[in-house]
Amino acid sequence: MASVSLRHIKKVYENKVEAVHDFCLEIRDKEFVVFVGPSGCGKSTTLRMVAGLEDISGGELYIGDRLVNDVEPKDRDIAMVFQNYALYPHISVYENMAFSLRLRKMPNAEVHRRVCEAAEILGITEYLGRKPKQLSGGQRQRVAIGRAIVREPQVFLMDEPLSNLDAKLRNQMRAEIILLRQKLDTTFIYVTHDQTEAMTLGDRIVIMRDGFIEQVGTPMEVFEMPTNIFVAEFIGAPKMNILKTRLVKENGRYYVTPFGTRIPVDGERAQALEKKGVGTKDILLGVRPEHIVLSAPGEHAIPCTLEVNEMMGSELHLHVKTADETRLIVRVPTINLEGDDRTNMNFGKPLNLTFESKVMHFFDPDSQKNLLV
């Protein structure tokens, strides 16, 4: 197994696009990192130079003790799954486990034992015989995941392989996942657009926008301390709300005052406002979905009128609007709920809202940092 050591990489195509930007990133042996980020923010373009598939335009890369920028993909000693998973049709799924074996001339005995041992522990031993068109997705990614292991690499890359599965297999798979990665106690890297995947897989979170990290942290570091408010808005379902507001220092106290109200900052918070040297400012604050509670009218209470209610089970999604038009989440636990609040949650309802500082999050509304951090 491996460390995998990313120093200053980036990547610049033929017209002068730059993909990935000053990448720098030292990944453990052993450990599970996922890069997470929309569309474009180059995640897999940065995976794809690891794997030896995309040109490194400047930097190092080291696997292990060994720079390998200049080395061809299949002496790296990874493996890789991508997402289409690229089985060879016209074979079985054993004669797939198995191709990248018999390219290395290794003895048939132990490319039969490598592939029992992967089917096995992936629970499709007895598909082997069959070919890719005969199976589900979830099976053929699988032996996708299976071709890999085979090869018992240092490295693991998974380049958004369960993106074309439907919401019940994608979880059911997440889960797979992490068994297999117990059971091979190998590091990898992982590249995902969904943050789920990326809250329950990693041991650590790549953040990356436009080609930049933006924030590298645990998933509980980076739910409960975003660097800035893109990581603030693209960590947590639904999205965090922010709300533009003003911060006061008054007596040695803080308080938030959005819509009119006065809230205290006290506590963790507070204190941590105060070590940094902030006084009183206009900022963005965020607060997420499942922090806010509905409340009686008073003092501390944000009023709104209700718009939509998402009914999602074991929980609502309240999407209200504030008397100046200012639109907020709420995700209410349906078992909080009594009497007329169970079923009257209609469009128009009026409804009082508040949240505790120790939920608040503090941002500067021109550079969009976190003031905390």
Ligand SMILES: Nc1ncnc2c1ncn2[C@@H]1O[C@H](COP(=O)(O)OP(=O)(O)OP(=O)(O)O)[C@@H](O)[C@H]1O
Second form
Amino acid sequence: MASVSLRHIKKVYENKVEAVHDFCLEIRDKEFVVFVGPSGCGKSTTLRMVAGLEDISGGELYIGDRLVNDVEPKDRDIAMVFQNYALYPHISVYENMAFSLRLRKMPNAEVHRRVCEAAEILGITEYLGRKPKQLSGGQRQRVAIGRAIVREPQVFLMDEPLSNLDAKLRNQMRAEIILLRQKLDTTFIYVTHDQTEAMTLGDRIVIMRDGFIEQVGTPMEVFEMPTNIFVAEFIGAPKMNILKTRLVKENGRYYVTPFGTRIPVDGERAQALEKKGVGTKDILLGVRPEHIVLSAPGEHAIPCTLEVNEMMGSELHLHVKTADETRLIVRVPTINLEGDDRTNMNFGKPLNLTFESKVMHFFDPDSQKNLLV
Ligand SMILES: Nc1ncnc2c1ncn2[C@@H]1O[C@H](COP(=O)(O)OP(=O)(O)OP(=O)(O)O)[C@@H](O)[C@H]1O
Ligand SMILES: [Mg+2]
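Next up, the form predicted together with this ligand, please; the one we just looked at was the form predicted on its own.
Okay, now the whole complex, with that chain kicking things off.
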């Protein structure tokens, strides 16, 4: 168990690519932190610097209270699980898991205890005698995790450990990692480009773009108060709708006016705008697909037409188009409270949409920053 402290960490590769700029983060002992972001944003590079697999070009890295910039990977007391398992094909599952312990000349009885205990935690005891190729992808990934567990490291590093698995297995393994975390109770740094994994696994999420940290927060914080449009669109699926509109302040009250409507902003959101001293201005308005509701026509409703009705089971994803060709996505229950089945709504059907002010997000059109942060 240990904290991990990244202080102004920087990575410049030999070819002058600056992959990570001034990365600052304090990871608490036993915390589960997820690095998430699009391909190439520097997640693996950062993780590999923590592991000691890449040199650190600038800044300081502490594991516990030890400065480890120049400490060999094997002496950092970490264990890493990769996307491609990297198991030795010619030896058994048992020996794969025992390998690093034997290198350390650990006594046989202790090796046996650790391998059996890890196999038990992961439910792979019955496969210990098999070779890796006699296992399914999910079982192999469990062995790869087992190989990390037996080392009883202070910090677990995982780089997209589930991305080689099919969707169903990935969901199952995700739940198993949550369980594993409860059993091991140690510090985790987990890399993924999948926002669902980040949201479900992380105590805190670090959202990265182009080598920079865009936001650090709990899943709820980044979902409810994204610092900018990039984070707002990255977290949540389908992604947040962004509408060009005007925020109007009139007689101490706020309205948004998308497509000629006049939708009041009340409660907390209005108070927050007031507190920030925001006046009438052009904005980008963010509304998540699940926060838009179908409504009756009127001053508060945006008229639009249905283009695509995606049936997802218990909910529908409605792709709609407004009069000025803006496209929005709306998530609604397949069967509404009145018991009407909406699966038969078809292309071209006129609809009216509205949303409540407590779920609106306001962004500056130039800086793309959240006006309330
Ligand atoms: N060995 C290397 N030499 C030079 N540039 C590299 C090297 N490894 C990575 N890069 C570059 O550094 C940047 C960050 O790469 P990194 O692998 O950390 O991204 P990532 O966030 O893990 O992406 P992905 O989701 O695709 O795995 C990219 O621009 C990449 O091209
Ligand atoms: Mg990567």
